[in-house]
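Here you get one chain, nothing else, as structure tokens; it is the form predicted on its own.
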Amino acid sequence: MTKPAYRRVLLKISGESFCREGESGISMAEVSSISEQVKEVASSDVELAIVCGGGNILRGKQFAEVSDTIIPSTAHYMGMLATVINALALQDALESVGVATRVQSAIRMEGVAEPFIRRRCIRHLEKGRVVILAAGTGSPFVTTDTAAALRAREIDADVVLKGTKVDGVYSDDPVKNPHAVRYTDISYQEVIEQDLQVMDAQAFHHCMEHKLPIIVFNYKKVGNIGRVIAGEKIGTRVSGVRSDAAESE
């Protein structure tokens, strides 16, 4: 990995990153693939925190909609616990390849994770440890996208990286519209004007308000996490700069 373009990074990965396409649960082959990319980053001077989703196990909002007996707040807490399961799997995968790791949970469970304490998290990062931030914000009705934006602000991250299975932000659904274009750079205002789905609205507005850049990229391509952190033009960068380039598919 070349010299990093960012000092401190918040990486958001979805729960679907932990399973095979179209499946649920945890595939350690998928988790190991992520850990190998993170290992490359951790060997540089980058301070890396990771927020993981839990949709491969349970999505609180969706579970509440189909259950007649589980109240919505309970369903959201269950979804937060799913993120802890993923965090523990990623921790062991990272440590198996020699990456020092800590899991911090917004819901206290000292038997398996540290509580999230801002100063302690930053100290771990300064010591070169990867910190996995689990259980969202610890409150129901808040997405892990919003948790990622808030944690990025708390730890003074330079950028939020959103790892997805697509290679950036498009003007329209590229599956339905063959003329859709992929943006390389786009402004916060343009995202709002075009109603583009970058992150959920609350998370996006946190980043926009504090001028925290977001990069949406395809983490599935091996090495892309390192390339993005090195400053390569991969995916779509959302910032205060209006778009000046887009690629037709």
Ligand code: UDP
Contents of the next structure:
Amino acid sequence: MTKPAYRRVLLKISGESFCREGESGISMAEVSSISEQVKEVASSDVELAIVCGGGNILRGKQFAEVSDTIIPSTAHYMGMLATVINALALQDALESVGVATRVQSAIRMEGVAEPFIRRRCIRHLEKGRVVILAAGTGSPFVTTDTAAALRAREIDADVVLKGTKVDGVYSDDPVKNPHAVRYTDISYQEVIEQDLQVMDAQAFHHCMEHKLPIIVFNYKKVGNIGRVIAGEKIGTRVSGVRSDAAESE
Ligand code: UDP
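The form predicted in complex with the named molecule is what I want next, because the block you gave corresponds to the form predicted on its own; please supply it.
Every chain and every other molecule in the complex is listed next, the one we just looked at coming first.
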């Protein structure tokens, strides 16, 4: 991989990255394909923390809505535990290809993961370990997007990389509107004005308030995690810079 453009990054990967398209649960083939990309990045100088989602197993809000018995807080805790399951799968996949990792969990579970301790997390990063951050924020009613934004600030990351299955942020739904264009750069303000979907609102506002750039990109294209960390202009960068629409691919 070419020289990284960032010193320290926080990569958010959603739960759906852990399963096959349209399915749920964990597909180790999918996890391994992410691991191969991460391996390439881990051998460069960049410090990498990864926040895992849990939507492939359970999302608290949805689960609470369809259950008469489970109270919303419990459902959200179940969602956070789902992210720990994903983190453990990612850890073994990464370690199997020679990447040193640590899992840190926002909910204490000493038997399987370290607790999240900011200074220890940074120390691992400085030593070149990939730190997988599990259990979101440890508090119910938010999502792992919020965890990504908060942890990025806490560990002083240069950027939040939001891996998705689309190529970036579009002016409209590219599936429904053939004239939709992808932005290469867009400002926080424009995202709000145009009501575009980047991250959940709480996470987005946190990034905006602290001028933390977010890059939305397609992690499914092999090598894209490395490309984005190398500073290649892929996906959409959300920052203070105003829009510059690219032709949709
Ligand atoms: N969750 C939570 N607090 C957090 C992070 C996550 O309560 O700080 C719960 C929430 O119910 C969420 C679920 O964990 O729906 C799984 O996370 P998320 O939906 O963000 O996963 P993703 O959509 O990224 O796969």
